[in-house]
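First comes one chain, alone, set out as structure tokens in the form predicted on its own.
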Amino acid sequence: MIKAFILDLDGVITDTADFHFQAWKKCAASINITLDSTFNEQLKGISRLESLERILRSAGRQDDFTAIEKEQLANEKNNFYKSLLLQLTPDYILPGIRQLLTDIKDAGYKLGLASASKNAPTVLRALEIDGIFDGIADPNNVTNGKPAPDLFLQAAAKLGVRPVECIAIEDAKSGIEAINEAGMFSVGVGDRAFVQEADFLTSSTNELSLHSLIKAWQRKNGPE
């Protein structure tokens, strides 16, 4: 029986990734890396500092900093990031999403977000649609980002749900392979060479409708 629905933010919610894809940008450059569009959709899902060490690894640069000095990148590339969030506005939210989210709650389902962005709180109070989640995980209380699945199993337990009571949402490969080991029905939105794993694929967020994700829920489960 489907419980909840559990989303991610970035490319699911809203598209920040050029916030994010600008912020990386400047922060490379400041090291003397270049980076391109292609290799920041392997940034997408993962946590900041683990970016920076895929940055840093695509240029064999991953020894030439200390452990306090990659934090301050780190730091510095969240503020740039931080400073462009003030641009948003509920506009950004995507195609499609307030319908499914007011549809959601609606039909009596419980809301979660499994975001690896730290800021997502801002985030959520910019696009004002913070106060319709049930509960939020937070990437600051999990042991492993994703592709593990602490952060959705996180979110399902501040919604009191099982996680196979619940479908989750993901743009990323890495959010796929989470909410797959989750044990939770994972639905794939965009490219699908990189949600290929995805229970159930959708081209958009445009695409998405409470009754779409029932009728797929129910062909892998059978009728609630």
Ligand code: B16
Contents of the next structure:
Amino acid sequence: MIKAFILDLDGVITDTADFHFQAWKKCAASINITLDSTFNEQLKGISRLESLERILRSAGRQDDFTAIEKEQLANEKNNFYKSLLLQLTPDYILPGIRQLLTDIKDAGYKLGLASASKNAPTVLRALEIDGIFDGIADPNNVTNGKPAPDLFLQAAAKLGVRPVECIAIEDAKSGIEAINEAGMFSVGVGDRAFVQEADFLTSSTNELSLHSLIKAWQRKNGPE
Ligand code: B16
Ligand code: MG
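Same protein, different state: after the form predicted on its own, show the form predicted in complex with the named molecule.
Below, the chain from earlier opens the complete complex, with every other chain and molecule after it.
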């Protein structure tokens, strides 16, 4: 039986992925590393410090900085990212998502968030949807980030539901792996190449209706 829906934030509810990319590009440029959008795909869903490690490794520079210097670089990236977030308004909610959130709540399902972002509370406030979630996983409080299942399992625990009772939605390869590992029904949004391991694929958030998600779950699990 479906009891809850758990959503990713960046790339599913809002497109802050481009802000992350701009901030990492600026941070990387300060140490003479050039980032392109293809490489950026590998950073989606990945924690701040692990993202920095991946950027340094991509340029063979992983041993050039101390832990303190890495912390400083990650802080600089975050400060720039936060300055970009100041322009965020409810207009930044991706197409179809407001209706989906309303339909989930109106139908009596629990609503959870599983974002790797420590800025998630600020983003939700700026989008004016911070009050509607029944459980929000805390990335400060998990052992492993995506692709490990920890954030999704913590969200389900906060909602008081079992993983098999959850439909979870992600835009990143690491996120789909996390959902599958958690034992939830996975829904991938966006470029097929990155979310092909999902139980159900959609090319844009516009296609995420409550009806279509329930139908997809039933095709795999049988009628509720
Ligand atoms: P922060 P999600 C992830 O959010 C982003 O996709 C990823 O690019 C970012 O590095 C990560 O959050 C950490 O974000 O630096 O704000 O803590 O997709 O899991 O909602
Ligand atoms: Mg995402």
